[in-house]
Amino acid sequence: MTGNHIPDALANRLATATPPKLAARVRGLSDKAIAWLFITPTMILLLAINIFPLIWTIRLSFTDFRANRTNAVVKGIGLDNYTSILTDPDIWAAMQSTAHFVFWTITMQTLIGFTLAYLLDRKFRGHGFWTTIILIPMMLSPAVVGNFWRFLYQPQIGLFNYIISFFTGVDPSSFEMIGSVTLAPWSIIIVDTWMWTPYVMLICLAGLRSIPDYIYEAAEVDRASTWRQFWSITIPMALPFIMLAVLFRGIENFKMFDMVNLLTSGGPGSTTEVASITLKREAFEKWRTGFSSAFAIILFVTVFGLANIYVKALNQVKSR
């Protein structure tokens, strides 16, 4: 039997093995019904994974439920959890730390990522090799990156302090990145920027490669300078891709947990305690499940609302 006849033989065997009643029902289905037949299991699975936990979290946010006391009577307390969160100075401090982290990581990743993309778009000799080298940090696991940079930040044996000392002349043992109240937030920003700038670079590079060459050729005919072409052609046409990269990294950085937890665990003190670290402590250290559920809902609404506003602005830019 040839290879072309194998699928036909298998189809004939399946058709023969199918009960007559079931075969009649299948023949009577329309294409739309068959499509729904295949899609429905996936939709049910997605609803079970995403929607049900969200509804359950919303329900718990209005109670005083604690996961370590399952036999206790759960009482509904209305909006008390939300009121406590919005009036808690520690929560607001965590949100400020999160905003500081998100703002500076997005700013640095966008500037450095677009600059690298612009240079790689020149297609110089060996640009493929350098593109691969730049992408390596993004391919690593956050656990590996966190432990790797924690070692680099060690003031006695870490290379980071010695590199700073080489350029500035400062004693390498005179400062500690992850142990200083002033430097600890920047230590996390540096690591996240190092790891995820290649991601922003890829999106920006795709935007630059999508600009037709004839637009630049027409600009050269009109004797537009390189600087003028950059501001009048490159930036406007690559702006939707830049904004898309900012959206993706903003959402991810707002809920950043693993990198911060591995490097500083929110310390020293609560200097680097971002919202996700606070949520983890409330849920799994203090076991305030209802309180942490309300905090999770507030974070979800915040991210969803800001992302929705940003997407509308992105659509307006794309429609120009």
Second form
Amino acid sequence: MTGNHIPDALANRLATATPPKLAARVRGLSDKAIAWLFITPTMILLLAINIFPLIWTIRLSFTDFRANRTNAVVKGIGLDNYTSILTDPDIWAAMQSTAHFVFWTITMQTLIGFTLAYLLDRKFRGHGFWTTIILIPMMLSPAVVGNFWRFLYQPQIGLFNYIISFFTGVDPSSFEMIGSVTLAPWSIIIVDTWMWTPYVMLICLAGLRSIPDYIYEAAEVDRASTWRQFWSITIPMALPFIMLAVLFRGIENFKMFDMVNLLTSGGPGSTTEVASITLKREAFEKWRTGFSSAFAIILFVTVFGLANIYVKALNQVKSR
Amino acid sequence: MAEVILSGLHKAFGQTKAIQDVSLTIGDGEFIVLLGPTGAGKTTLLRLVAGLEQPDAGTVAIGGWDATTTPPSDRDVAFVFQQYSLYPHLTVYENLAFPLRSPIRAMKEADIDAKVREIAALVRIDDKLNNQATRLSGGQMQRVAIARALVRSPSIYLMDEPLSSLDAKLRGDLRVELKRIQTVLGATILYVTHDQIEAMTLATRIGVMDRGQLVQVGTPREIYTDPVNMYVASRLGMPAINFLPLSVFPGLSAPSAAKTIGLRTEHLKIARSDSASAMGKVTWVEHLGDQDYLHIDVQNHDVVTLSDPDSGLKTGDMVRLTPALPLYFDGAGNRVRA
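Next block, the form predicted in complex with the partner chain, ref. the form predicted alone:
Whole complex next, starting from this chain.
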């Protein structure tokens, strides 16, 4: 033990030396003070752009305030805004088209997204390349996507009508995706599906990759057919991921605005007027600020409530 | 249950030859243990029998028919994986019922229920049937994994180190239980382990594997007393067999080809001796309670052997060693019989 002998003086110093707190070295600030110093800017920012507007909106929703008449006397009108919203058939129509839009985009994106993920999960040559190709739509700006799909949908020069006519034989100029009352909602659903299916696919792919190979091996030895493996292993084990994708897309599409505004602006008539378009019209065309604040609060509570119920279900599935 | 015959199996992964020319007949009702260190090819051999891997050459015959290219689901084998491989989203009950619910079987739900409860009781997890499979202790999960194999009556049970991730006490308990179950069911089992105690206690025959080859197959007693080479000899025995150059014992009448002498505890007579006839010195004594490990320095070779705690031998004692019917090996490490 003579080889690594520590001198007594050094040993003493090592034994008594306690590292000084970080704070003591930074101009006498306590650790707690430093923590606050770092957090405060973020908290101020959060209060200013999130919490304060929310509280202000709640306040405005009980008044007849109009943002284009700042000099008018603002009257508190209690729950009038809320009752007129909930009894307004136009609002209910908007909610209905939102629900229609959310339902079909989620259904199509989940089905197509999961199928693509399932196919890409096989380890074939070049699956990395195809994954990247499929992801491209999702990386584009919605403004770009909206504008070029407007061109694609053009009945005279658009590719979309020609492709449909190529496969079905229908005259390409005989129908108009954006202009028709029945087809306009579907034109938006198609674009949203085209753009966001890759996103759902990516989450589903992560879910499928998380299932270890040996589970499939065990199932195979247990004489489970591919079909049975799919339904009793793949689907249940990937379900939390699928549900997560549905949650993200559901919240996003509930407040969908950009694509609708670019493609149809709510038309023709009000057939594609989803809730966010109605909200924009009430707030910035009709300038009914109080009324639209109340509507915004209703939308917020609806999304928040639905998402909460959904997250509970998701946790239940996950904890299994 | 059925006889499984492996003949001339070869399997390579890239440059690595995992299995080289392995032939083995597993008789109906036999419990064969494949023993060998990590990387010896034990698991690969098991997976070849299961059909989870395809051999490059050779055949696998199960119950008299050639199953070499048959997919796992049609082979009627049961596999217990090292990492449990339970279905995490199912309860214990559903895990056990899973193989029985295979449409190939078309088993009635009442029969499934009866079978699941019978086997759960056999492996003593009947109180955990409604638990989530992943919310169990390691030992319980392993019982479920074994039970999931046992609910079926396959041609052969394949078990890949099913006890290796358990603590010593549990491993001991489950080992006894597994042997009991095998005796009760009369099951044919091919079992992989690197644990010599498991091999000795469970096997009707042991197959010792080394770098993809099946070096020797025999009863535990044969493998222990009559190993074909130094590698096999060193697989069994606690403490491990001691190998010494034959020159250490000049007076011995050994076979002419012998170069190395292999000495287990029972091959050695040790007596305290005066310095003139002594050949070794006790350098260390490990007290294990019921017995001692004796480390003896013999011409700079460390010999480890068991001794009676009452022998009175202690560190520094000079001893004389007399080999009694030892094992002889030639220069290549192969056994030379006297």
